[in-house]
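A lone chain, given as structure tokens: the form predicted alone.
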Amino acid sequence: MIDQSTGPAAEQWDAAVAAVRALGGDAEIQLVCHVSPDGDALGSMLGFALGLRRLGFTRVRATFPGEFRVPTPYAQLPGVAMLVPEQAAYRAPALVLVFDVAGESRLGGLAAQVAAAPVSVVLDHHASNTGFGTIQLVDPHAAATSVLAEELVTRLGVRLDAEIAECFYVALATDTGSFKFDLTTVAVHELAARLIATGLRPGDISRRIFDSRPFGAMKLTGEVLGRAVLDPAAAGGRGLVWTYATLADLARHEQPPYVLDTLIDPVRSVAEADVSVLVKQVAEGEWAVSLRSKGAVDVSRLAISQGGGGHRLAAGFTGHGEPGDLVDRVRRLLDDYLI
């Protein structure tokens, strides 16, 4: 587990810079992020991939494990052409860089490749990071992995341009909830300002990322929210609200799984509950359990106890069984992790 009191040490930054600078321009460099990538994972990875291109590296590929499907909101990101299915990833790259991954379990079949690489650099901001990789650039206090990716690009001497900046801005806006979460600091706004100064149009980006949804996704959201349950007595009287979504729901509305990624946000807005839970089916009897807290519960510690991870106020784990049983388990554990 990474020390949460500080960010990366100076020697870690120096080692990461040296690892890149030691390579020739034709070296194979593989970038990897987690399964079912979100805006921070894709934005950080593609922004850094573009930075490598600006440095003259010609053999740069980016990938993620599992089904090779880029969520529609991110399909127009600059650098998306560098994305390849995991089967097309370099087999023996000189360097692997890993983005927004707290542990090897989130890498699927790519975990072995990362472990076998001569050098692997891990850029991440999860408090539950397991400390894997050769070089760890991990800061649990960073609002997004893109904060670390931008820092490393800058240390490598790459000048931000509009394409790199758009990737990092999407990543930053995604993981700060449009700049409204607790880790939205002065430094975050200063970084956003630097990115916007390259010529970005934040309104256009926000409409594409946050405010464009298929009609079927809207109908699906209404159905899932309609089955939400409130338990005011849970979490020491702070309250719990939860709901679930099945593969049958997705099929009925003809929607891909990624449309559920932001569904936790309206659930967590319930005034009577500190803790919110969204249970999403990923396979028969298998569910992704998303946890959020407004401050009363450390959901990261709860998720870690169930084999997952995340941040103090946003975390998750994979569970098996029925949604109600999984939520009952969470309810029983909440008092153990009150802050």
Contents of the next structure:
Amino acid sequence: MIDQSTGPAAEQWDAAVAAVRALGGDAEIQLVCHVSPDGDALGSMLGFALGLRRLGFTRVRATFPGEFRVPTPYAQLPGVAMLVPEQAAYRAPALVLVFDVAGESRLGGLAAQVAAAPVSVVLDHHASNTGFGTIQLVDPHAAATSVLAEELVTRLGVRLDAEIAECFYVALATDTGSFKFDLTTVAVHELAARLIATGLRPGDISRRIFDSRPFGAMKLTGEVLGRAVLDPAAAGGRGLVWTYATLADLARHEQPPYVLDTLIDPVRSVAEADVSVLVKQVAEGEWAVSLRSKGAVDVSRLAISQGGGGHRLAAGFTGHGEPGDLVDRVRRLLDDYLI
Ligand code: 5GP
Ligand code: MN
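Now that you have shown the form predicted alone, what about the form predicted in complex with ligand 5GP?
Everything in the complex follows now, all chains and molecules, and the chain you saw is the first one.
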């Protein structure tokens, strides 16, 4: 695992800059982010892709593994025209850049292509990052991957414009929970200020990405929250709250899976519980388990023990069986990962 208490070393930054500068303008550059991409994955990747275009690179493609579906809130991001399905990714790019990916398991069918690339630069901020790739720009203290992406484009001599800034702002706003989480430092607000100064309208962006959803998604949220269970004795008495959502729930309300991405937020607001769990069905018998803690439990280490990963207070893994059994397993593990 990466140990980067002070962020990427100067040599790593220099190596990443040199890797880009070594390329001719017509070199094929492939950008990749994680499966089921969120605002940080897409925003950091597309902002960087636009930066490469500004530098004169003409062959830039961005992709992610799995079904080629861009969550509606991110479908209008600048640079989205550079997004292609994984099948259309460059076969043998001169350079691969990887965004917001903690480990190769999050790259699905693209893992082999990334591993085969002559140079792969990994920009990430997960505590559970496995250290894959040839050049690592990994900082677990960064609030978002876009913090690293912005630093790299700036080091490459790109001047921020409103399109690049919108991508990085969306990434920063989503991964900080609208500038609420612990990693929202002075430097984060200074970066936000630089991005807004390009002419962004934060109110419009927030409405689009946080405060706009279909009626069916709202009804679905109501049902999923309605079946939440509180277990005050769990985590050494710090409390656990959990609920689940099935593919049938999504189908009944005619909603795509991404509407479940932010459903953990109302669950984790429960005052009586430190730990919150949302179990989301991804296939028959297969579930994505989202974990959050307010500080009592290192859910990243818990998730790693189950084959997943994430951040200390926000992590996840894929599990099999029934939601209740998965939560029982999490409940038993909580005591092992108390902070
Ligand atoms: P979420 O619960 O919002 O899906 O994910 C929370 C955090 O945990 C994110 O940083 C995400 O990258 C990470 N995460 C979620 N599920 C997995 C997983 O199955 N594997 C890994 N390595 N990380 C995950
Ligand atoms: Mn992220």
